[in-house]
Amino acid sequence: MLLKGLCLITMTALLPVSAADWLQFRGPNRDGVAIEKGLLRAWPEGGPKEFWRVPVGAAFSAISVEGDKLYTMDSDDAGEYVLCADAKTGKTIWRTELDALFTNNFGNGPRSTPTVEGDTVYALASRGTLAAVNKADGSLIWKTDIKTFGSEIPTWAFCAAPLIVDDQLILETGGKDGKNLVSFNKKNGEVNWTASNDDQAYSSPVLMELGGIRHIVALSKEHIAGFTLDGKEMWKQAFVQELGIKPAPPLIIEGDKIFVSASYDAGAKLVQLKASGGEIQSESLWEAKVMNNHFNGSVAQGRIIYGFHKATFKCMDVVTQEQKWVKRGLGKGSLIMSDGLLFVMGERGRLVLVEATPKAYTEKGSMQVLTGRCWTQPTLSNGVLYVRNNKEMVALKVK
């Protein structure tokens, strides 16, 4: 299905275009936290007002937003695309084909979320085409096939989100012979360095700074590990090495700890990091089956985390492993956090607003915004919440 940019529902008010942008997977810091204030503390009956609702082609890609433009991926019978739309109306501005369509009985189309940086949008198609396109018109700047590193299309397709650090684009490729983690020159796609003999695990790397040391934290099939910005391994810890499905990304806790979690009864692990003399050392604090994130990660509020333990929404103290509360009925959902509020999308399209507190599950609003399979996490930017599934994309006024 081609996205024609048809606006089915349009509010007369214009979207704000100043406030915090959401330029990549899981937001400004890749932790699921938006930098927003003045949000509605409770929703009216029926939920917040819609700005617009438009059709969109099949994909699990989330939405990135910069000012009055949004960027995501979709598909039709011919192929997979990265696209730009007007954030005020949902109308498509440009749509660039990247690769042939990936099909799967759980859902067709792209899985990765575009990263917006400078004048460029970076996107990864399901079959391994990594591309940089011009933000203004969608014209191709460069593209490459990450299967050239010796990887094969995974069962659930390539889905990692490109991470931009300075002039580098960093991505897990599943490559062989020390090429699982690859750094590309973001301007031309040339390879800077490769690292890691591990296999990919559908996860996206994050950037962390500790003791003045910036480094890449990457979750693979075998390890959670840290790498310098020139590809040298600094530390690593084993984590459920027999499981190769770990799409929930590493989560930084209190600035010096890393939390990782996976489903299929894998559980979670908390790693303590310490910086000294230009080096970083790691220590495993605990590993237990207290949180099993499946395809969406948790969010952290200090040492308190909120996330989906299989199909149960849960709050816990990540240091002591103490469970604070649980909520059932949303399935394997996703969530983001801002201004003391949790925006939670159930996997069947129920959207709820929850107070971010370990005291109790306190629901402040609810609406059935979508139907069918809803596995894509929301996006919050400039006071607007964006949600999507395989058929529709919706913008909601939450400020």
The other form holds:
Amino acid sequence: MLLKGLCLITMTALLPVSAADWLQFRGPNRDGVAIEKGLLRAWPEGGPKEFWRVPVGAAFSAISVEGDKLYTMDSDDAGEYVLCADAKTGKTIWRTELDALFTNNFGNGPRSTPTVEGDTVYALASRGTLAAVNKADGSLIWKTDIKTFGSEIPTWAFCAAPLIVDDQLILETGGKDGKNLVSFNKKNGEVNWTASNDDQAYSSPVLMELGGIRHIVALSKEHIAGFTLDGKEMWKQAFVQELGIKPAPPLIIEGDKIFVSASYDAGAKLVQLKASGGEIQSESLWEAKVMNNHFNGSVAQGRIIYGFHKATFKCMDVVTQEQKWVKRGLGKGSLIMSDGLLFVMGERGRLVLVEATPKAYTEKGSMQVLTGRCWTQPTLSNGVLYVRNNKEMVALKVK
Amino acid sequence: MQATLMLLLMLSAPTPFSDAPSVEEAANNYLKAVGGAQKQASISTLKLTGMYVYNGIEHPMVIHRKRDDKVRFDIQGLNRFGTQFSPEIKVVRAYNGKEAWGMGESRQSKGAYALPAEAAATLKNEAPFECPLVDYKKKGHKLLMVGSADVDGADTWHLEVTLAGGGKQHWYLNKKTWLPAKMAVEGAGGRFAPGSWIFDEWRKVDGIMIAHFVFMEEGIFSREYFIEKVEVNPTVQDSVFNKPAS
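Mind sharing the form predicted in complex with the partner chain? What's above is the form predicted alone.
Complete assembly follows, chain above in first position.
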């Protein structure tokens, strides 16, 4: 009972003011879960009603939403941009250039998702320009180059999404000599502290509260580790140290465990955390090749997780590793969860509504919403589902 | 006393697959499920048209098959690393029963060439017109009933097939339908070599059952075949499977 109470406090503490907003990468708590109710339990033939569909420049950046505005990133031949659009029409309100275009055979443009906080939008361009822009008009407040910490543009570009904790912006930078994880003053971009001798892994840190201790959980090439809010390492566990591609962020399970997963046959690991005397101890519960998240992370429903194991959509008990069901044909897709429903974006643009239950894979609707490669996870805010690829952005009525 | 109790328990407990069919029953049930011996024997060629999906990109695909072990894949737009659709490229991979060859893997490659060993082995595994369970005795294959196995939530019978020509395959037959849910190749499944094939969306075409979705796991990667059209016994010349003179 006490544990359940603590978990509830933990969840509440991380929520934004308006639960319906989706202010950052993977939503309110960076876990792919939207706090929405009253959603359509099944979709009509052909899918839910389309509010609007607009062209967008190439990017793998997901969409953040606050009220009637949305924020994402895109690109054109000249550069990479953070943009604000009207969430009701998709019409661009402002668009601010951050850096030159990053090109890659698998797709050009930004990979990171903007974070919205207060009057500011924080965004990271592929080549390492981290910027804070005014939410109202996109004017630049500050910017810095994270390569100054000693890193080079990685093969798949800088991808991490900025994490705002109080007055700090925390980001994986790939910096050398203890600078892989960096805290910036969110108001002016000055460095508060640097931490971690590890190498980068295209990973976005998350905030976790355990036993009254708020701390940052970050996945690097070598470790999954916890850091105090002033950058001191609290715990760490090795995880497939030879692999430097781990874009699926750490996932908090039942308030006291961390699940990490990566592809290229890396597998997954579950770490138990215990808070005592102001410190946090970690213990590896298991490490196995039962889930290989490639581009996108899993979502958790208690100890049940749903995620893409390479190109197989899978449900499993994350404690026992027991597989509950699998579904193929969606490729290396992405998903989010809300109100007992999974919104699954197949790799080829087929959007599927699935019941979030370990009992069986049950589709409650589907539609071919986009075409071509779709590696960007959906966003759900105020009863509207937003999806995009590197050409189009679409808003759907799901409530 | 404890040992006696253990022995009694062991004797009274059913074996893990005491209800398992014999390998002959399993093979017969499979053959019935896919259309029956007579129907199967009446088919000598197949043309399958659909989509080959790799790295999230759809590539129009045509597969030609001919008895006994001729196969040819024509895949449009597939560049070497599957980064994007490249309309100027058409990849061909074929096996004529003797030689595995390929064409068009990249913009630079010109003419047909012998496939490297790993790719050739994959193609040879995909080449047989019939599943090795059909006429297995006549073909010299050896079958072993391994027992029950779960494949993607389906209850299956796991059969180990020792091929007459060497190598082992593992076939998993759905207990309800007797259709294959999966085939795995022992010793394969390296970084790039396919190790298993998952079969789904079985539909009847001209009296035979065809899997319209095949998911191939190839080490750290995977491919998907979506079959949209099946032509039974179309005219297909042997020359289609032969490596063109360079």
